[in-house]
Amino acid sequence: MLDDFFLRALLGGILVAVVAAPFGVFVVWRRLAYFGDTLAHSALLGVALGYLLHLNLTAGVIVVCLLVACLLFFFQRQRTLAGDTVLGILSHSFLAVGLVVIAFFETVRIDLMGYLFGDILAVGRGDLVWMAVCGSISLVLLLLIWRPLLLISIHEDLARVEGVPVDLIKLSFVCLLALLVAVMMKIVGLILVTSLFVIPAATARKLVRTPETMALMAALFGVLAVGSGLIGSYQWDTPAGPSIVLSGAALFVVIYLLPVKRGA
């Protein structure tokens, strides 16, 4: 009999994994993969801030990663730079940022690492009731815009031409998922969310032709990575989140290296 806590992260774990995989088509495809590093490091600016204007902490970071998805979207549309470029320069920007206000705090102790590694295994019944309402919301959110992002993924100037609102889409999604990835990041920490969103679509973009196929392909790879990971911890005593990363990373390695053709 599995005891209540494990049973809750499981769950817990799975929720991430579904809500993350129709999210992860879309990094994937955009090549937002970094996108997960620049809110870690944008995260300390977030907690210093929520000290530094007594707000809640949760509220600082969802401030911080909401500007700084804002600032992507400025800087891409300006077409200049590369996305990789704009969110390594915005990634150490904050960070530095962040170290500075924090410098300021001499007997306040940030805990951090609890946003960046969270506790996965700590999951509560509210959590549980959180984590699905917020997801459910940003799934729904999502597929308002799936169409015309996807066309837009495809092939931008053609849907420019057929009339998509392309800058308000763009923002859009780049905001949903750092809200969803800033929201969620307290729970079961940043290192695991961005892992859902990043692996289990990229696994899923070999065997698959279609983006809805992808991203039901990636939701069970991310179950997978999820149940496999948890119990590889329970047995071995490792930690939970790093134990689902690494079980995801070993799905990801197993499908590239046989030989499956991707469907028709």
Given for the second form:
Amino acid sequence: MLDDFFLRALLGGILVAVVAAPFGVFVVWRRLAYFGDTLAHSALLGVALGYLLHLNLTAGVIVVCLLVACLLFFFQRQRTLAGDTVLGILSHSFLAVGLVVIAFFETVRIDLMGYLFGDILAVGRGDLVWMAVCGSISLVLLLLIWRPLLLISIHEDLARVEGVPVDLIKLSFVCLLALLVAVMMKIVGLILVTSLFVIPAATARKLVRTPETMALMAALFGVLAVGSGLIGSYQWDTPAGPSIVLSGAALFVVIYLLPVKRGA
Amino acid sequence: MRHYATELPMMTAVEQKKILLEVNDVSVAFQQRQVLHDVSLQIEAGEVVTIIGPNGAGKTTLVRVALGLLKPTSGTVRLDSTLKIGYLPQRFTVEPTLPIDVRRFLQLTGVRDLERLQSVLDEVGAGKLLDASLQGLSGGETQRVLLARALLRDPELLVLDEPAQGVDLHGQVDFFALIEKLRVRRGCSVLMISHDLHLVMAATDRVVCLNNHICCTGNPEVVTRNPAFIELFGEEATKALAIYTHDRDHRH
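Form predicted on its own already given; the form predicted together with its partner chain follows:
Up next: the whole complex, starting with the chain shown before.
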């Protein structure tokens, strides 16, 4: 009854959910929920530059996303502005630059919507391999910096005094995150990626007592959202990406209405 | 105690004391405001140094500079990167979305052995807190847990930035008594900030009286008789202190 494209979508969605979960908990703890949106706005510039310089478009997006990550890091280091303000400035500035650059070559039509909203149902075999490789590398790198990054998220000064290379770890994290979002965005769409970073992690918070179980629970909720969302979209012929986001949000509401004591 | 009393003076007479931390002619300005002006400070091994001064005197700034958390506008800081420091920050609030209990927090030091975690918690009088959530701790409990965490790293220097702030007087007395006990047992140096002299004076080797610059420095008895100190803290405080130190002399 299930077609190949459906299985590929399911596999792709599960991959994104599992990889996004451990990153997502840090996104929530470090209050970077709007980082994804900022990257999305910046992606327009990446696509434009890709056209302009005859580069691979994904490469263009990756380069611009990494640039945004570095800028975020340096602005946060100044400590004069809050993270959300910095993200707001970066987000709109990059969108504006992207629009201005595109205006220079009006003959080219860019399928920006495709970049931002992707289509999980169109995920191909090659995409799956690419996602699995990028996802595994990112996960391994995140595991390597897990403990220092966790300590930084608990208390940055404490980490610094204890000799944690705080700047290096923070920069590595935002760059990894940017890379991951840039790669996944092209394939499954931005909304799906950023929502799978934030919603499952937020859902898991209520039920857990340690950082690691929060990451595992987030992965579980992410997979549940992908599965139920895709089945729902197949059943009722609704758009796949938004259906996944919706079932994730529904899970969040259900868990929060449950009379369970906050796990902490 | 007897062991220390006979051994320690001999040892120090022979050996040159190691300098753990050195701040030289440091000035810090935030925008136009000069917070520290040509401040120098040295901490020797085994020494307890207390920085006192009114609000806005630059106490926390000085400690942050000494720890390398803040770059001074001018001046130099010498801090051995291998020096193991236990740091108790003035404020310790943990992001509420980050679920973490005391056990996991302590394990982040790399020590995973539960028995050791329990024994260090017992040592600081927080034996029951192993499974408590970090965000649910009271001010006094938070300090003890932070202290336990610092001890797990076997620090050569403990840095306490008004750690007993927001704790009632009784709790503060207990806490500083604990610090003194730990220092004697472990032989580490202590650098602490306090604006309440009464509590820390008796356990301090050297007082640094700070008011954006160093007003005076020396052992507690000498400093409290210094005119600069009396001017800064007023006759009242100094008298109260005299009574307190007198009291301490008669403890058995």
